[in-house]
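First, one chain by itself: the form predicted alone, in structure tokens.
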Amino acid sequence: MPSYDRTAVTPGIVHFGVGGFHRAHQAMYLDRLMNDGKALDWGIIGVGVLPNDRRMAQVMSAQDCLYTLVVKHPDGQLEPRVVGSIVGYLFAPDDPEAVLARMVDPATRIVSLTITEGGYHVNQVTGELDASDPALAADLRPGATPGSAFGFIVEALRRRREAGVPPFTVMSCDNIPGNGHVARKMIAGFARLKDPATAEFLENEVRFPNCMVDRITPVTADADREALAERFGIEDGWPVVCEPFTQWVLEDDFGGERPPYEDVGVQIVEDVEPYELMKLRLLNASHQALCYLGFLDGYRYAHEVCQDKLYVDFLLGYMDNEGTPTLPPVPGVDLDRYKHQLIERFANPEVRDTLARLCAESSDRIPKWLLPVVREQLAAGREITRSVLVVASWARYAEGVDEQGQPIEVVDRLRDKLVERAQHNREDPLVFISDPDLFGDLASDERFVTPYRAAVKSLHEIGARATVEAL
């Protein structure tokens, strides 16, 4: 339980999408300043923007917004704690008055974001604002209430502004390269478009530190409520399981106060890309390596793909021959260690992370993780053999029926236009890589198109497995 005493705890950081991954990361690493005696003015106020949110808001307002974080060890221990650092949580569609009212206090001196990939409205080719989203369309009407997240911040920056109030810090927290130079442009497009006073005191007064996170979160399972029960006696809505791992590397770019991260392990540094593109290339991109190929070949959790040697000597040849030779020196990490830390990492047995979770939204993820990886690939005539077979496994896995005729569920916001693409993969197998929104213009260059119709047919073929094994 916490040691510190929560009512003394005020507000100091709004946070927007408190899933699996905000408690067992960033609210994780403010909890334990809190029970070293810190950060007490550092309260985190929840917010939930999506219909999907009511039920956290539920379980929050019953449990008086605590949390159990189990940490999994591969030996099968668990390690329970309650976290105590959220104390609060606004469902803003039932009363955005009042999350307007949280982020105008002065005493909110930060809002973070765990809005995932598609959160930021990124047009994967232009790299600018995709304004279409039916959300920020609303938000863009006249005198409209905010429903998004880019609606609160901005209107919460014009209140500010016109109340002589300074600007909070906004802190991305996504899995994003640049993830706060991200969030800084398209909120200020989207600032441009309803407001451009506030565009302009956002671009020059507010901050956007970048930051690298790391820590496997799996969706929280019945089982583990159940055993939560059983082992330790705690009856909790919605407790959030994780790997031991965790990582936070972080720009100091604040415009004001911030909690003294650095207390509890969290690195404070001038430059975070070289952190991001390590993560973001090898651990990232490898989870879209294992988690197709996997699929198809029948298996359901990352832990049993990299159990598997086969998939363990791919998804190594990837990170050695592919991902590795695009990345920059990072500064205080050996590679090869942390390369094979992350096979230990995804074979973690305890974890039980699904192939269906790391399979999700892969239009976000594979443009943003992957391709770039492709392209400078190509561009110095190096090798992208398993990265195009993981664009493929892609396409395949995306047809919606696994190698045992079982059906798939694709998820994705794009699903409708992927799935009708993948179903035409044995007619015309180019046809899926042929959305220049995603995939730019790879459907013409020849280097990738050659090995990718060679391995679409090999899935169709001879299947995954094989298919891998003739590498």
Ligand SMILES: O=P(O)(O)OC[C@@H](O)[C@@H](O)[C@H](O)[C@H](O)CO
Given for the second form:
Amino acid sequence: MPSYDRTAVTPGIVHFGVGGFHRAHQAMYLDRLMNDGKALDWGIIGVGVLPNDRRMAQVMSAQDCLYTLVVKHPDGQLEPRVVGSIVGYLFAPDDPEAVLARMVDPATRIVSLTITEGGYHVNQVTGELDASDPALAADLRPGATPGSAFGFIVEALRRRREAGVPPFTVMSCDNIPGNGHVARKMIAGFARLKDPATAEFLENEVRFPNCMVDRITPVTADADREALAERFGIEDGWPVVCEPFTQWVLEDDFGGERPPYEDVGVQIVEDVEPYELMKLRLLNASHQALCYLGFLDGYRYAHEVCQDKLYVDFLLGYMDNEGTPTLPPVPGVDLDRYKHQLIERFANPEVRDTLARLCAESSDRIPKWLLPVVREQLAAGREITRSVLVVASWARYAEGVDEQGQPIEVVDRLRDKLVERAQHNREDPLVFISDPDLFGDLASDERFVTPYRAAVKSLHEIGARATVEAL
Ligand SMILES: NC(=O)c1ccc[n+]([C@@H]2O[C@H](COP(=O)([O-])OP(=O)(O)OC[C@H]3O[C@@H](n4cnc5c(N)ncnc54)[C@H](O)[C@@H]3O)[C@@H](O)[C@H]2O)c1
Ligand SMILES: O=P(O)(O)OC[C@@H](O)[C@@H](O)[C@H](O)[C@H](O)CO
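What about the form predicted together with the named molecule, after the form predicted alone?
After this comes the whole thing, all chains and molecules, with the earlier chain placed first.
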């Protein structure tokens, strides 16, 4: 239980996207600080803007925003801890003014985000804001009440500017290369369309630190709730489960004060980029390398794939020969140790991270984590064999039927388009990669196209396992 008096904790952070990860990571670091008697003026107010967030609002309100974080060790030991750093939760559609009032309050010095890669509305080709999303379009109408995270941020900044209140810092904690830069560019793009004076204020005054965040946090399963009740007598409507490993590398670029995160293990650095590239191109890209092939081969959990030597060798081959050559030196990190530790983390049988979670929203993940590796390898005349097979395995997975003939539920904001294209994979294997919005000009680069055709054909003819074996 929290050792601090929660009635003495005052809000300092507004967080959009209170899902599993925020509760396993940023809220946990603050809880550690609070248990040491620090940062008591940095309580978190969670905000949900999507209809699905209503359930989180109900659970949080029923349990005073307390929840259990259960660390799952590979030997089966469960380490539960009740986290108290979230002190309020607002479901924005019910009361948008309450959200704005909290964001305008000078005590709010940080607005943080885990709104998924898709939440930033980046056009993958131009790298500019894609304002066509219905939630953004609604917020752009004159006089509209905000409904999106961007809408709330820009309106709150407008009100702070008019009231002479200094702006808050916007801290993105999503898995995006240059997450601070991307948040700044996209929110500024939105502000320019909505309110140019606030856009100028934002560009001149608001800080957007970059950070690398890491802790595998699977979707909570009913079995997790039951185990918590049976083994520990804790009834929790929505506990969070995660692996023991945790890392946060944060750029020290805050407009005002910040919590003393370094006191609880956060690495505060000047340049996050090397750490972030290492994590996204080794960990997240490897998740992509294992999930589609593993699923097609009949596995359903990440640990199952990573206990199979064939796939471990494939992943290490990708990391050593394709991911790693694109990385700059990473200060203080032994990359060989990091890669083997990744395999151990993926293989933790207790975490039970589903391949379905890793296979979702591929169109927001492959272009951001894997295709930059392909492009850099091609530019340097180096190997791309395994990366090509990963893209082909996504194309095969998107056909919506597995190797046993069972339907696959493809979860992706571009689902219809992807499935429609993938269904032509046999007669026209290039159709899937001919979407320049996702793949740029790769479909016209013979160095990519030749091995890609062969990989798609092999997946159809001999299946995922034999294709990896042949490789
Ligand atoms: N789960 C992990 O292992 C992990 C680890 C590191 C980083 N992350 C980052 O955290 C993000 C969230 O992961 P999670 O496991 O908490 O997922 P989750 O599904 O548990 O929660 C996602 C939250 O984001 C909100 N959201 C989604 N789209 C949004 C949008 N367009 N606008 C506003 N809010 C939106 C949802 O409403 C929800 O509250 C990931 O996309 C990733 O960038 C996750
Ligand atoms: O959550 P996403 O969408 O960014 O990606 C899926 C996983 O690769 C990711 O959640 C990892 O588990 C996480 O990045 C580990 O820190």
